[in-house]
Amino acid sequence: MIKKAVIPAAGLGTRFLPATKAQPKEMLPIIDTPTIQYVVQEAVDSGIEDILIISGRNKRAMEDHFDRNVELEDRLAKEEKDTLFNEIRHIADMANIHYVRQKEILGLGDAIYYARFHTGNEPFAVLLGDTIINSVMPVTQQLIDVYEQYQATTVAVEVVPRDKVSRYGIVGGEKLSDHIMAIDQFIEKPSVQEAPSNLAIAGRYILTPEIYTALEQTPKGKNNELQLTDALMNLTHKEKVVSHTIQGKRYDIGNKLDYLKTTVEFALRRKEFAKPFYDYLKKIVEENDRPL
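What is the structure of this single chain, taken in the form predicted in complex with uridine 5'-triphosphate?
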């Protein structure tokens, strides 16, 4: 049973400056909900009870968000704003959330290495704090199911257009079923010619404690950072690592254009905004429908 999850959220978010100068990008809201709350909700919906957030210098905002705010609760109670009151209280009760600070921002692999004392000998889920995945069955739950079947490190991947592979970390290997592959290659941003597939790493993993030894044995890679994909590649030489092609849509809010797209899609899905927002978008598209 996988009950623990790690959410790395310590990155500098340089692609989203200046918004990320004094707050983590994981706190950027999609409409009214911080990105990391969607991520925590996915973990909780997948049966996770204990979450370790790897945070950086600006962790206060995340800690405060998942804590109680008694003054605010009192005010909402007095004003009989029951729905809002319940929503605010629920956030503090979602899961047991712990924090550890990544002292230097030395890459995703380094961030995960901070979790070793917390996860101990158990397998655990990893959910990138800047990635929301919209799906019918939570993707972490999909991965847990695959892990239980194969008892192996499991990496979520998504199908991307062939001509866009050079934007992603791509995996290659031997197909075991229509959505599972035994991975023998991890290639960061390959050219279209060298890409072994069009399956891109999607920001969700089930890792085993062996990842910590693999991280210790992996030299620093790109940007002088400890890359998780390099450690996973090393792990494939020792044990089985499988990929699961997710059923769901991934939203990477770490870059500005994808953040905008995410906000628009989520707004169109919200009952109270769908119609007026659609009408508004249609109107401005018609008004601006001229070659740029």
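Now show me the form predicted on its own; what you just gave was the form predicted in complex with uridine 5'-triphosphate.
The next block holds one chain only.
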């Protein structure tokens, strides 16, 4: 049973400057909901209510978002805005959220190492704080189901076009089923020729406590950063590590173009926006139907 989740969210968000100069990129909204709220909701929908967020400097907005705001609640109650009141209260009550600061930005592996005292001797989920996955069954729940079957570290992967593998961390290994692979390779941004598959790491993991020993034994790489993929590669020499090809669509909020695409797609799913927004987009396309 996976009872705890870790959400690394300490990055500087330099690709979104100046918007992220004083606020976390994880708080950038998809319409009216911060990115990280979608991530926390996925963990909760997967049966996890004990969540550790690895934060950093200038990240207090996340703590404030998941805290109570009594003055706002009182105002909404007095104005009988029941729907908004219930929504705001839900945010504060959705999970038991704890925080620890990553003192220096030294890689995803270093961030996860900060969770060792919180997760202790039990397996735990990891959800990247700037990645949303839209799916019928929460992807974290998909990974939990795979973990319970194989009792092994489980990495979420997605199929990407072969000619774009150089943008991602790619895994390789032996197929155990249509969706499961026993991993024996982790390659960061390989060339098309070097890539062992077109399965890219998708920002969700179930990690066993042995990951901490692997992190301790993994040398730091470029920019003095400790990479999780390097530690996972070391772990494959000691125990089974499997991948699960996710059923769902991943949205990376880490760059501006993907952020814009995500906002558009989510808006088209919202009942109150879908028709007028679609009509607006159609009009824009028609008015600008010329080569750019």
